[in-house]
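Okay, so here's just one chain, in structure tokens, the form predicted alone.
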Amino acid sequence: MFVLDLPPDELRALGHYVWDRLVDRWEDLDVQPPIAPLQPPLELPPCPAGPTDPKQGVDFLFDTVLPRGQHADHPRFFARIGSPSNPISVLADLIGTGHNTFAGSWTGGAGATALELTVVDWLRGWMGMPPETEGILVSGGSVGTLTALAAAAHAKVDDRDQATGYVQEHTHAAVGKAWRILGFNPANLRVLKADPAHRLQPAAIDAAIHIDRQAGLQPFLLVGTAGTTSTGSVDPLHDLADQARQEDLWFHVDGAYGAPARLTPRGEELLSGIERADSLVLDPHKWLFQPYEIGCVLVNHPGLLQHTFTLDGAYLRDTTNDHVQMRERGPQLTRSSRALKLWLSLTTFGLDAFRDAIAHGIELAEHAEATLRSADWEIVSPASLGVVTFHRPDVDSDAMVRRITASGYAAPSTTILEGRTVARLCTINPRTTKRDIERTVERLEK
């Protein structure tokens, strides 16, 4: 008889000593490197044919192999946007992995179905969409892009080949690639130019429309950003919804790691019509502090999702009913459940302590800014939803950010802009202090 287990004693002895070097990581985040330096691939030996020892094994792993890389919960982790997760999420995960639980169908997964069912319908709730609006937990925002145009495209286009849809040059990657997925033409994704604050503007999108259409083309797609990576910026959304509702075009908004802002008042009033997109997508594992991996999509068009991916085999007939199956909401028939670590975590710490913990971003990349003007920086965008890029002309920001980077004290990025590289703060992290913003900006100086 083969048996993959080990006696109880010994699970809960290796269970404890897990959880105490997760605790010691935590306790100890802010002297790691938020980036660890790059090193030669590791020198793996092969499979083992017969049992070692896991404690081992265990070690192995948390110091030899998840110290190669980022750690986007880390306070001085300013990069792109990082993951600032908590450990409630971490062990409800635990939880989860512990019943592979599983979330596609209600004869699978009845509990966890309705717990996925509560979450979106809270974060619906948050973003002021309908009450007949509905969603899925997916892995990310490149997913929910994906995810949401299959059923913006099921529901709104005849012809693949002549559908267009537009977007701004901040516009996230995932919009593009989700289109060439999806196999419309790639020439009929108009990337218009933004404008000075780096917005997407209806009157570039009026004359694009124009000429496609005396080309032929469909025009059907209209892409915000409530958010935008590179700037923090948010694109007019209700000049947009207006202008989709005008043309009857599908808008679509991109709020993966900007939309939580509209639990604080100052976020609210900046996201003001994110509530009128046909789809939004956000993801919990940015600014709601979740672990990788958890993103959201929510479609203001009850049944579209089910229409869109609907599955049917023999195999399945008897977890058919009349309960909702989420293998029917998404591209996923296996799925686990990522409700559970948003659910334990909000029911723990209450909605006030993130609504707290998302104003403590916005108000830190604010103080990056007041902080970067004093040391005569050139802020290039000022501070929006936690992100702030600045300039120097005598300054390599390539350079800078490599070498700041490298020294392991603190992780910025870079991006570019107006045909410029800056340099780039992204302060979501609630772990993130004042002292840390403004010894990061000294050691930028140096």
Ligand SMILES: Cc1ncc(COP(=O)(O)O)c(C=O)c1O
Second form
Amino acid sequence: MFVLDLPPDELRALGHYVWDRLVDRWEDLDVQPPIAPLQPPLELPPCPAGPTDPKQGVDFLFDTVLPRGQHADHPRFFARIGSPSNPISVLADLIGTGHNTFAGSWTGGAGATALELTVVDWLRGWMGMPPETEGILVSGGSVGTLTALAAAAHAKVDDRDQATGYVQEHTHAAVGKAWRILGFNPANLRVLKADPAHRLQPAAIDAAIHIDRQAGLQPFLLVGTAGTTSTGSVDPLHDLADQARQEDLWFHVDGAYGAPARLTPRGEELLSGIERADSLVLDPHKWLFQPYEIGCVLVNHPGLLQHTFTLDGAYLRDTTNDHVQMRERGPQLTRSSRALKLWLSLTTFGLDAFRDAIAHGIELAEHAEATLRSADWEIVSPASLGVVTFHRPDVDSDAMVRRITASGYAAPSTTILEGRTVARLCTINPRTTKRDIERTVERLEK
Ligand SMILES: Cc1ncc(COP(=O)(O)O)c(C=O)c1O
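Given the form predicted alone, state the structure of the form predicted in complex with the ligand.
Shown next: the complete complex, the earlier chain at its head.
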């Protein structure tokens, strides 16, 4: 009699079967559409009272449920920001789930915590932030931003109604969302106009701060983006860090997708100043090739995360000791170990493979830019951190992107720049080839 279990032989066979199906998926990915055409919602049967064949259930997931949607690891998924995952990290997720790993306390997960502190410190070092910087792995950029802004508020804000922050028009909406969730006054998040290169303009910040201080508001937050989602532009990070210091503001950097580029020589140059952030968010599930979900928030104020997220309760007494408790660095108490996948993939492939894969993404966007230029497209924003945007007056970008996506060959996306809808390619997948780019541009032509 097995209670919520299967005999070991059956489990082994089922596991092999699932892994085979996954490897088949990866082998066939190229011939699948990067984004499945929208269909009517699935009609699902009611929950059965008795057992059913798990293999049938597995097939149903693979064949019917999961093909619906986007495949952000597809080599021609150029939309928004892809998630070009790797299979070793998938195994690590399985290992973590198989151990039902608890990474919320030292008692609950001493090994997992040690691993997390290690990979967080690797990330910290690659970003050039000071050794005393602390961090935590979270679900992604949105929760990372929420965590960072909660810490910033804890450190700097007395009155959330007067607190004022500065972003630019291309700052990711995750910042505005965190702002609202944390109870700041939505009217006090200044969305400044970007310069023609889609970067924050320090002079505009100066002017806005001056007006706000005169009005009795309390400026406390300046957000720079290291890789905007629309164009890959990088705000002038050193200027912003200087301004933040002068004006006593918290300097948050959103490097959710772009920050890992600092691992390459060109990225290091472009992202110079990122290391001066008070808080930095980066998402390994974007340009560090991890499957969802894994983001990281780094805060250069020792002890602040713990003060912000401190948690006690009589029921936790037995797990209180002198070690780091990850439950006190972020919003979650019960949390799985996101460190396993980053650690296992980095140690399996080595850091140089990651560097090369990121450099490849940067080069692919440049190749896309050159290919588009020679086909007479207007380059609206040149290749930057793996993103290029383009337009042609006689082409409806929305219709073009819809058509090529519906064809199942490639999935670019659109964005709005200076009031115009333009097309956009994000080329961060190391499995994408130059030929993929050329064929995609040929098809856009048609
Ligand atoms: C620059 C930037 N910030 C924040 C986010 C939000 O990250 P997530 O979707 O992991 O919550 C994204 C997502 O694409 C992003 O590109």
